[in-house]
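Quick heads-up: it's one chain on its own, the form predicted on its own, in structure tokens.
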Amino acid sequence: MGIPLASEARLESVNGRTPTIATLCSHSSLQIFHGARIEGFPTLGICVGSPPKFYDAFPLARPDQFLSVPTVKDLPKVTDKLREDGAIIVPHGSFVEYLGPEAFATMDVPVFGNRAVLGWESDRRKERDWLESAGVTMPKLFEDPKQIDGPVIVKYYGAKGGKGFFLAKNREALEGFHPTGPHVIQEYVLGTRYYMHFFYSPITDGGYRLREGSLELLGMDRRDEANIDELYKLGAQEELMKAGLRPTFVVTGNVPVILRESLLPRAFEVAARIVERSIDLFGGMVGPFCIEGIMTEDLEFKVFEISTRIVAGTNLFISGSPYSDLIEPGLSTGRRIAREIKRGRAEGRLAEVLS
């Protein structure tokens, strides 16, 4: 069993109050304060230095009030304000790749979803053995470099936005690779990418049911990258890189997709399997997660990651996306995240989704 996941010690400061929902002031906050207030939620901004002027530019969006803190590694100092304030805490990327799961992990304040799932994303070797015992297909993995027997991708561990991924063609070209941190050397898959957004609720019984709860699916995306994107415009990778000209992954923004109707059901097969794995190895990954993969030509599902938490992905969506306006019009990820906490809350339930 996956619940429950907060123990009543962590629930006490929102226990009898309306909770505020806070963040860091980065990556998807736009959408989760917004979604916040529309479910009627007070909101909180924790920022770096000074709150970030560009929120007044977007009033349904901005928080009602900022905690400031010198760095995101200072965010552990502030539990007690957060605890007064009744904050719930809602993480994304910044709180994977800044603050740590570590030090994320033990932060006496409630957290929305199973805080655990951080510390599985962040190592990428955890990530794999949770989704291949899920039985998921994944592209192969190279322990030792002499065994790569075409192309690659290089990736370290972290949300770091594809910051560090590279391209190699084939064994030749990984000679006089220095690794600067902890990585996986991948098989590079040809196909079309999707970054397909999901949510799971332990506690809806209506919509597409597992075991426990139940998934929805409320958008999908690719992304554009820099440089990749644009520098096949200049000739062949080969030329450019004796030109000293490498390609890169770093993400910049967004591009809303969707799939194929007749390839949906197989979609959801891989998210129903990877959370009722999830359940079964650390209680359960609750609220929005992202499974990242390449559709092969062969019509052959290949995830080569999962974001187990909001994704930016989701920032295309906050009127709702095509998948989630035959849910409820409108439906954002930050609203759903929000409609979660108020029903736990109405239904005595908030320890099946806060840890």
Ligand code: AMP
The other form holds:
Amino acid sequence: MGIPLASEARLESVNGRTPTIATLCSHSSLQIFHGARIEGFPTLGICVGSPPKFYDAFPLARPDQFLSVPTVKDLPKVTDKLREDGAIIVPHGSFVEYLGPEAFATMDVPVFGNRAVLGWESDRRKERDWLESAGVTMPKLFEDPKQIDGPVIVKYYGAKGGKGFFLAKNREALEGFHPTGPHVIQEYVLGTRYYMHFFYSPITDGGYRLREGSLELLGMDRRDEANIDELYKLGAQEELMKAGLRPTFVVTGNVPVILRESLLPRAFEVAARIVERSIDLFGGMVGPFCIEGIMTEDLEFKVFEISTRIVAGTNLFISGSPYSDLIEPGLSTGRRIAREIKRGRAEGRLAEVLS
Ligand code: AMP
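Please supply the corresponding structure for the form predicted together with the ligand (the preceding block corresponds to the form predicted on its own).
Below is the whole assembly, all chains and molecules, this chain first.
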């Protein structure tokens, strides 16, 4: 038996009934509702104001009912209603961002996955402690600009979509740079980016086994980022910067990618280490997560970020991916979440996958 994440009291509203899968109508909600519906769960979409009209265009993913709130911040006021409906909230990136970490952590409705992960993900220093203590390679940090020995990226804390990130090709190029707020100076890793969608189940026995439970790879994408991805068309970046044009990293879409097969063992090893360490640190990162990193020309994988819940890149694979099809044809991350809840119920182990 694994680690219980949820108390008996927290699970009271979903005991002995078919739970309703609920999430905020945004980000990857269509996929979450679609997957829940296939697995036989009723669904509830939390929306700000009127139900979004574009949902009518996707009948297989439209939730059975909507719950409207004036703003996302009002969500804690409707938790009684959510509990009445036996809701299990599936958090996604926008959900946590719009609601705020504090309100999310204390929300009195069962949530899929381990909420304790938030404290480790939202603080860049704690995230680094977690990943580095797991033996994962991350881009170097330069506390002292004098130590810079190659290209760097300056990241301001809380810079949305990398707006305000600053690139410098070497130490000299950073001379005269005056930071305008709290920031880190990080090695700019040259290579190719991969965003790997994993799923950790503490209650599954087969497949790629970990100390407890098992690990699945459900898909992989690369983010389209404006304007950096196409900036080269205007000429050398240095010249552009002189002309006052700054690179930004605003995610505008996603493209599917696959990794050279010979690199898959390394990808699994990195993911396994991160999960195993999460079990020691805070009881485990349960469910979907995404490892975001850069493969260098020496085939070294450097992780610059981890997302600890379903990422929007999984929306590429609503009807399966080149990886998930080898587990079960048509398995999306949304459906995999619903499957985990189903198994948890059937085996009396919901407390291990909800918090
Ligand atoms: P982040 O806000 O840390 O997720 O970074 C946003 C984007 O900046 C990423 O998707 C990458 O394209 C790029 N990026 C972040 N860190 C690095 C790095 N250390 N080296 C190269 N590119 C990076």
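Residue numbers count along the first chain shown, from 1. What you see is a predicted model, and the numbers here were worked out from it, not measured in a lab.
Splitting the chain into two rigid parts between these two forms leaves R62 and E212 on the same side.
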